[in-house]
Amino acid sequence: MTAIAGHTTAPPRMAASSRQRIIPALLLMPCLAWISFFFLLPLALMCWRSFAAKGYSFAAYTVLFTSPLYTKVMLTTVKTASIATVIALILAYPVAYVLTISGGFRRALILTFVFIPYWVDIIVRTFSWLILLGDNGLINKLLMATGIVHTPLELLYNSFSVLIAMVQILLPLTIIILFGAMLRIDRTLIAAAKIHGAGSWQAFRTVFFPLSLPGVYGAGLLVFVLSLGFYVTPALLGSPRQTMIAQTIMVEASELLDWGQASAAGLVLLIITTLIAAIYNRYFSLDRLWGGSDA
């Protein structure tokens, strides 16, 4: 240390730290901002607003938890989230596992095909299957022509046309989760199995698969929170006894101005999201999510 009228400086050493520490911190100040702004400033408006709507009281949950409405609704949105997500994780698996084993231009091939619903708007997505799967749709037209049936097939406005838009629109996000997380098991641990004597698929079902979970796992998480949050596909493909909370949030807020409920209702879903990732975190670790250490 070095007295400069009266004052000491820091070390050259000192300052270098302290400026290391403080230029990440601003470089976060604008991502920060913009995040305190319009996710956690509107969060809390959301939870002040659920208890305030209605004299600063539990009102509002007490409807959702008693309503046989709303119960019903909350049933379906995760009936319905479970069974896109563990079709979407059946599909996703195989191509994810082709992507893994392939190389050059056949993986670039199946990656583009892979890419390419996400560079279609999700409205025209669900859109299309009005097309395919409505009364003078090409699929009724079809099995007509052919003489499988001899009349239309009630296709739409179901569980069904809800299900198989849902899993077309999460699918790609699904097989990049999976490629991603496969890519990170080593291979040499296959050849050693195949060394010691283990066939091609006793090598995937007892080393490949098992090292593979924590991304199905993953992938699993991301997936069903999302299918959580679907309005669109739901509301258009769906009849109301498919009717799931972010449709019910939507006509509380927009039609019946209730917002105190449509707040409620909405943090209940992020409270059932957030236990979710806690249980996830508990037993595989978020860091799996992002690729962490596995340890």
Second form
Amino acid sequence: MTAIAGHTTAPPRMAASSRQRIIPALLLMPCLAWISFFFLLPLALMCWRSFAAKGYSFAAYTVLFTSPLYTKVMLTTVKTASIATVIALILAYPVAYVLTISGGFRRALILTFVFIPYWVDIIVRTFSWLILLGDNGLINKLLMATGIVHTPLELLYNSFSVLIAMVQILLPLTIIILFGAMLRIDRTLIAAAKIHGAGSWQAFRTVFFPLSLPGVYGAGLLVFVLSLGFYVTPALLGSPRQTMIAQTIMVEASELLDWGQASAAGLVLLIITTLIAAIYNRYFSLDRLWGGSDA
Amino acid sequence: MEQSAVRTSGARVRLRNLSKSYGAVVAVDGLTLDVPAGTFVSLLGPSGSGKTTTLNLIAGFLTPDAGDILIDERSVADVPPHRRNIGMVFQSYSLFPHMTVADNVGFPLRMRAKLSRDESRKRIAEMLALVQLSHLKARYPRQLSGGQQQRVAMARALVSRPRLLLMDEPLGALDKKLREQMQAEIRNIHRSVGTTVVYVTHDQSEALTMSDLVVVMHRARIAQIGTPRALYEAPANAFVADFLGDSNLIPATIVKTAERECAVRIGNRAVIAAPPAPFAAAAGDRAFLFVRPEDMTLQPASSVQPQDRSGLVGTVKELSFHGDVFKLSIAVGDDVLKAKVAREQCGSFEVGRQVVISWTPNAARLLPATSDGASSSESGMR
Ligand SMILES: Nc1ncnc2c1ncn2[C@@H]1O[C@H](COP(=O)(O)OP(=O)(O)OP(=O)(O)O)[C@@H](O)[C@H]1O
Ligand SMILES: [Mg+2]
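Next up, the form predicted in complex with its partner chain. The previous block was the form predicted alone.
First the chain shown before, then all remaining chains and molecules of the complex.
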């Protein structure tokens, strides 16, 4: 009896499972087609061009890794991105913490303020720094009016202006990632620390902070990857002597028309960011960032 | 195990008219309770009766709306949780995931006691020996089983020798077998450390077996306080009678009250004798006649002459086997009564048979027929 029953139920079950596999595939098709045509295909072209444009050789890559110009640009890029990341983390941490411990209305209010600049276009935000930091900008005018300085400070077109604008752009995302990580910390652990003798500061230092560190590292990696590719901000606010990699690629492509060199630099940047994302995924799991499983 | 080394004296805890509301929800309503030093007291009640809220008020995680908490005769209203010198075991254990077992257990010492390194290490070793986990001190909590985590939580709660230990359903996440084993262990540990314990549970058998004193909570208030035996044998109201163990609560009308005895009518049938009501009652009042199923004596109706039948006569509706006993449901008029009989006596009762039910007069009690009486869903055979 059982054998027969098993026999009759098997075929429909198999049909169901193969249908279960086909439907998601069908649903993914339009998206896959879009990505292939507008992302993978250009990527492949770029890859091909980086070799083809230099007579089918690695010449473009040799330049990348040997020319002092590229070394300097890469160093500037990594340095700027690192500093921006660290500052963004330091500024975002307390905000994320306050978000975590406050409830309802206060949380919504802070979140709104965090996101208002996020809704403003990145170019508009960058230009607003031009207005604030220029020789005749608001800050210098204030400083001179109050007599603190007599000649305007050089606030613009240097690494200071680039960093300040980058951090401002990165902050909302950093706060949100940290906030997400902190929300996952079990609040009864803090209660457990307190009842067993820890004051608020000690509970934070010995329990909350260590448990928030994986989230900090994760946010750091992600923000760093984002900062590596910044273009508009250093282009508008930075010094031409301290260009970042995205600007150099732009110059190669649109001014020097050296598409092979631009493609090679772009690919290297892509590989670095992918590697970092892979490390992130391995140790911090991209899923968790988006509120997926905690495993 | 060096028992003397871990021994402290328990604290006396008094709650005075304690109240706490969450918005419109009254979670704790005018609680007054005196816990003698060194007592193991359980807060027992159905879900939502205010047990956790009471515990969190004692811990200091919540501030009472009204009333006061005295630990060793001193009000702790202005004392933050970390200075109350309390140990606590949480339902989900709440061990620190980034610390080893030894560091978890040592946490209260690092925060509280300014002990030398050697002294702390000795204390941690002592505590781990007490909960039999010395061999696992280098592990992380996620590498432990539920029962082991539970023991680490106990060790952490007790290591700084607090005079008061709070436990919120500490065994809720364990399976039945392990739960019974841990119940015995917790009792033993309590006996060897001597601290006062306030233990929250909604499991009546757990409360009965473990506690010196049980506080039955119902709808934010105390329904009754007493020793497990007193609560079981002399419940003050239908809620307590029903919540603790199996019970029969037979709706009755008081016919006559006297000093030594009174008489009640069940349905529109027999008038039977009952012990005097432990509450103000007059003839004509409604009440519950309470009898434990195991206190009922059953006889086959055929073996008793009609003129000798002093009890109620009913028909067996259901018979179920529970290992050591049989449980019977017996229809008497519109009421269904529960009875328990020993295995060897069961041969004479079958479904459909007529039986005579009786009990000794002091096995029965009259309980007030309040509105929030036996309405709980906890009734039925267990
Ligand atoms: N943070 C809160 N906000 C609002 N209402 C709450 C909150 N905590 C508890 N309550 C309410 O207070 C009442 C008592 O809750 P409490 O947690 O003390 O019950 P309990 O006896 O511990 O129940 P359980 O056995 O389910 O744990 C319940 O009605 C509950 O819904
Ligand atoms: Mg509770």
